[in-house]
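Shown here is one chain on its own, the form predicted alone, set out as structure tokens.
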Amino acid sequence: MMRKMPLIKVKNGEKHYLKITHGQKRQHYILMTTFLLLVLTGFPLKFHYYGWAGSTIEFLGGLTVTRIIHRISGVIMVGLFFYHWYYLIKNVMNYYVTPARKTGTYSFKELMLFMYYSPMCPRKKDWDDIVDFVKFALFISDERPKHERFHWREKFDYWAVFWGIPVLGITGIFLWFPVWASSFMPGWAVNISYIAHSDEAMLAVSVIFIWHMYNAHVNYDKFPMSPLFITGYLPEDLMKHEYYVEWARINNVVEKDPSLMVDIDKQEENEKLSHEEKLKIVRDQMSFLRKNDRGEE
């Protein structure tokens, strides 16, 4: 990943450090968009009652195809769940089981703590970032949490996604086979699904819409967007400035191996022509086609 990707970019004289890869981010468009459409089809469905719940109906095309449209985000989400199951189970072969092995220095413990340490495995120090957070936030200490690669709030996003999919997967399940549901359950766990579905989709719709949104976009230091979830990439200043400690971790990472700095501009530079080797081009191609029309080799 790290050989893929360089850490640091050099952009216009800006320093732009890496915090989610390719893969990632494509998960993430992914979550995005089928999180989007669930919401667009499943809320006029819930409130089927209201003028507007009818008007978007009707404008997706009707009663069948809104619940299709649905469905088949719904089964795409899902997807992408046990995918990411197997995200982590292979970055976790790859990164610390099979090189360890390979060189036969595995040891169970030293996987717990690779597992431990990974991005995003809530840890004491997330604990500790919140009480900083908040005597920050009281004026008790001057000083704000310096943060890892992601920090609480992020872990808090990632996980109630982790245990959200699950719980809209299984009852939406159900409510789509409610016969096939009812032949194993009681019939009242049925709408006991359909309670649950709609009240963790209302759940999450409040977390994406106020506390992801805020933190991700509409917070004072990234509004009116945060580049991340299009480039990858974050600015230097905002880098250090809530990720203190990741960024100092890339800086020494490459401080020892400077080949995962890229400098964007000196390539741009390298690679431009000047006047008179565009020039030179353009005369070479005209003399050769010249030539060929003449039936000169």
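Positions refer to the first chain, counted from 1. Since the model is a prediction, treat every value here as computed from it, not as a measurement. If you superpose the two forms and keep the largest set of C-alpha atoms that fall within 1.5 Å, you have the rigid core. What changes on going to the form predicted in complex with the partner chain:
Once the cores line up, the CA of F59 ends up less than 2 angstroms apart between these two forms. In a rigid-core overlay of the protein, Y50 has its C-alpha displaced by at least 2 Å between these two forms. With the core superposed, S287 shows a C-alpha displacement of at least 2 Å between these two forms.
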Second form
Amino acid sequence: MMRKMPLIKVKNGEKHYLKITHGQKRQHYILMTTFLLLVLTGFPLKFHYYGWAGSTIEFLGGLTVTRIIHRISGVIMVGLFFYHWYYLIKNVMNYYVTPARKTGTYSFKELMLFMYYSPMCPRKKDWDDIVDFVKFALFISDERPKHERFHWREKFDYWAVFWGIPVLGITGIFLWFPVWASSFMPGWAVNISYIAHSDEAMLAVSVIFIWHMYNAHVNYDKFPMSPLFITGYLPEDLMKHEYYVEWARINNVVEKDPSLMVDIDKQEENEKLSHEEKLKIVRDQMSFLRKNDRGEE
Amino acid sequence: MMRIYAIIAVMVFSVFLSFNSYSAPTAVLDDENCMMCHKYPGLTRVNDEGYLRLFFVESERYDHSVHTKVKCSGCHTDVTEIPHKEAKKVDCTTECHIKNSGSEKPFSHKKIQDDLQASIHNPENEYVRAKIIEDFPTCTNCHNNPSYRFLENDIDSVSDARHKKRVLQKCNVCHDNTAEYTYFFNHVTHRIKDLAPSEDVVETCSKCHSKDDMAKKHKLKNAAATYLDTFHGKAVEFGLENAPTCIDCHVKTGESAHKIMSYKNPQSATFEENRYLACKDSDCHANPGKGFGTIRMHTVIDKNIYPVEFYTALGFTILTIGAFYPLLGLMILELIRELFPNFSFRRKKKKD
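So the form predicted alone is up there; where is the form predicted in complex with the partner chain?
Zooming out: every chain and molecule, the one shown earlier first.
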């Protein structure tokens, strides 16, 4: 991971710190897109008694088209869910299990520690951060909690997906194939799926559109939009403000290995041509074309 | 080409009817001279109950109605002179002079009346919970002398065989199913536009079954509301073709819509062991088993009726409130903190 993306980029005189990788960004794009499509195609059915529901369905091409979009989006989202499990397991294998076994230093205890200290694993520090946050929010403390790469709010959003997608996926399949579902389940199970699918979607939308959107794109100086999900990097002031521990950790790593920091400003500066070099290129080109016109070899 | 076929079909149909109707094959006759008065739009009267009665008959509309071949006195049998006294309510079971297609018997809706009497829509039915006569439908509650649905400039290609089947099934409710008749109707219905749109069927049933007070009196659920909350209802609402309506489930295939029975009646289409058959006959669900019929279509979130559904909905409500509102509270707290970054409840130590 570190070999592909530098931990720090310097651009326009400002440092930008890596927070999410290319692979993670792509997964987020898919999740975001399918989520929006599912909401767009599902909520008109949930709130069918409002005027905008009919207009939305009509805009999308009618109910036949809408439900196809809904199902395709659902399948993609569930597929992403399973891919993400593969992604997690792959990372565990690549960054600990395989190297540890190759070097003969593998231990189950260390594997547990590796997973415990992985960026998204809930830890005791998260509870401490919550307490610190409440103190800060209630004007008891003047110090903000010093978060790591992913703070407790992001972990909440992350793990909520592991509850939401299975619930929505399973109930969605039952509603999509009710004949199959009723062949091995009582009929009321399909009715329950209908309720669960609808209400879980409502919960997800509430959390994502209000809680997640606020934390990701409104909180502090991020408004109107955080560049994180586009670039994968955050500016230094944001890192120090919200992810102080991660900011310190990255600085510590880069101090030991300066190659993990890329100064884009210097690169651009070095790539600039001097006036003499520009003239030389132009004159060489003109000379070549002139000789060609004269038929000279 | 389709238009030509349709015109030919109409011509054949007209010729067929002309051989079986009492009146001439041209426009509606008014040999009783009823239109002398009833052609005026302003012909009205306030009855003893205070309601305004409109006695205007729009000739053009009547000409295109299903009763166009029937004389006025064919239904208004108590009107024997002009001017006449207040006419009695029409008895739809009256035999008229129109000959039954395929036979020489006078036509009558009595068979329909008999079906209605045997259905759940009869206050004397054994399964009726509240025998409130005025709450039960009569002919005119659902039917209003509808126009023929086919118009020359309204031609559509009906390729779904289901429509033909439904048309003939409905015709066979009243008319004997003879080879000759089937031939003519098959020929004609090939060009006929769709049957009553799904929305119209739902709208008709909703006249009574969407009233909460009536449902309460009869110890029923609001069937219209619970239907519209299903995928079936939403499909109708959003214009999906061939979306199932009330009749598709509550009436057995090939039977009259007037024979709707209580779900407790073993002969009913909605009897628990029969429900899946309606789905089986549809083009929507392939090979449904008996278990499919146990899925509830008129679910209400009521602890006493459907406890499982009730507690599921309650659980998700608690989950939503329990998860979202604390998060919202934390968000508000942080917003307040950001607005007053230098404020603190802690006392600052005085400098010595």
